[in-house]
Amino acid sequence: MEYTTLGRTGLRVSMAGLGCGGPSRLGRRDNKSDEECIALVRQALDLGVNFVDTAESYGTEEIVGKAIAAVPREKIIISTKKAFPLADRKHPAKEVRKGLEQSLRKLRTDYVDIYHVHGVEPGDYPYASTEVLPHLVKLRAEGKIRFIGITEAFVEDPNHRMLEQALKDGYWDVIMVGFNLLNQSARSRVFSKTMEDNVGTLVMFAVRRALSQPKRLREVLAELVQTGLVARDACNPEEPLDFLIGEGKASTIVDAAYRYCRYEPGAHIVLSGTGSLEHLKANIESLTKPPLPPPATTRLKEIFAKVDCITGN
């Protein structure tokens, strides 16, 4: 495992994170066990991880409490988020203190790493700005916190208006954006200002079904065709990607998807969520190879230029 300096906090993390949300939730999707989901995690933490992202939405702090608990806290890095829109709009201290103790006892510790604002919408980032972010910085003072985060709607906003609107706010130490080589667009609209302020970033949305599921990438690229977004002759219809594969490049399209977004220039952490112990190592194992060669990386770079409308589902 290879470790990195997560922007201005300073924070030692490793370059694989544990995301315990998107599909798998930790294998709660599969109906998995709370024993098996903790052995996954402690699985990821053998492996060098010691950066964990959660939620109050995911559903999987408790389980990442108990999975930690035998571990000094200093050795973890703790991410998780407060549901956004709040519950209680016209109560925002209220609403964020309830939210964040309830995170602090699920997780059986007294402070965590990075609290998140979650999936901000555009039209929602002044109320987020304006009315959360005050509280979050007195629970920071309280050293409830450490430091302040705020994670975009990637579904709702692929082209990254709302974190656009943060980054030229300055008030946010770690950001979350959905990055993958089908969707580059934050390169220019996101992370050019993060490496010029020094903001942690964290990438979700690095493998999603077209990047895991043939059948969705060729369905996927034949729509980017027929808008015009990628050029006809691109890309092989029938198989996508394939100048990926090979001797001296990937083993498979999500190695490739895996090690394109780990070596892009302001990507901090890249986030690998699963259910599956097979799944996670194969993962870090990509997320630790060397990157792809540099003809294949800049063929991606043409063909996805003017894509910003995907999130890679």
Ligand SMILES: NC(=O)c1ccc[n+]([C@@H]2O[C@H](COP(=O)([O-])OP(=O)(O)OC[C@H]3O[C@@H](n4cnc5c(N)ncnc54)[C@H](OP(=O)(O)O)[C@@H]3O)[C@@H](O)[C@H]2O)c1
The other form holds:
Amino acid sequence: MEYTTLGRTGLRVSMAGLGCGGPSRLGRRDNKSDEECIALVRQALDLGVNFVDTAESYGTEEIVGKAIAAVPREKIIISTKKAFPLADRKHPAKEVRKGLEQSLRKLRTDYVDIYHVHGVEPGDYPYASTEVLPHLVKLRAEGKIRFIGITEAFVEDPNHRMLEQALKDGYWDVIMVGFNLLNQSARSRVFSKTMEDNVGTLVMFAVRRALSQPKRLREVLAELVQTGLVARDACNPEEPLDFLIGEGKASTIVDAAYRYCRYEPGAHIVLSGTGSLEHLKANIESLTKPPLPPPATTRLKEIFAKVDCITGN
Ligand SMILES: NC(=O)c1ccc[n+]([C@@H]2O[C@H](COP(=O)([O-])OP(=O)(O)OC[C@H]3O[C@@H](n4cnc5c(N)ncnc54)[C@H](OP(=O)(O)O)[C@@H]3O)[C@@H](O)[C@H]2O)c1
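Switch over from the form predicted alone to the form predicted together with the named molecule, please.
Let's see the whole complex now, leading with the same chain.
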């Protein structure tokens, strides 16, 4: 595993982060038992992952708490999130404190390393920055949070309008952004600014459905061609990304997808979400492999240059 510094937080983090949400939620989607989900988190730690991302709304904080109970606290970087919009918008102080204290109990810890406002849509950003942020700052002063972050609602905001506002303000030490080889719009709209300001940057949606299910990839490509965002002759309609696979290239599309994100300048951590031990091992291996060959990367940049309206889900 390779480690890096998460921007201005100074935290030393693994380049691969374990995502405990997304469709799989550590296997909760497939009704895996607590023991199986705990084993998955422990496997990730054994493979060198020290960054675990969860959230109030995922239903996986307790699993994480149990999985890390025997690990010295300072060896793990925990990222969790306050569900947004707040259920009780009139009393943000009370709700944010209650949410964090509940997360701390479930995680069996007395502080979280990064506490985010979760999935903020552009129209809600003013409320997040004026009504919620001051309470997070207070909780940070009390030592319950080390760093404050914000995550985008990528499905509703695939061209990063919320993060563009947030990065102008400069309050947030860490952001989470949707980025993958199909929608690379974060390169110019988000990473250019996070690199300038040394903001810690977490990548979500590296794979999702389109890059892990061949049928879904064909559908997504057909839609992009239909709408004129991808040239008709850019890809083989039957196996759209077949040029990525082969000797000296990637072993699978999933492998290519994680490696593409991993070497994106400005991306500190690439999150991988899975409920499968086999996928977890393969994904961590992908995230520790060298970059894709430059001609493949260049071709991906050219093919998807105009795409900023899909998530790859
Ligand atoms: N707004 C937000 O704050 C927000 C939103 C979304 C996600 N997140 C965070 O970001 C993390 C990463 O997002 P994500 O979980 O969607 O990640 P992802 O890694 O892009 O995609 C996960 C999906 O890909 C499948 N997959 C993973 N590895 C595979 C493999 N080797 N072969 C085939 N299929 C594979 C998984 O299914 P299997 O279980 O079958 O492997 C799962 O359905 C989340 O877990 C969460 O922590 C945050």
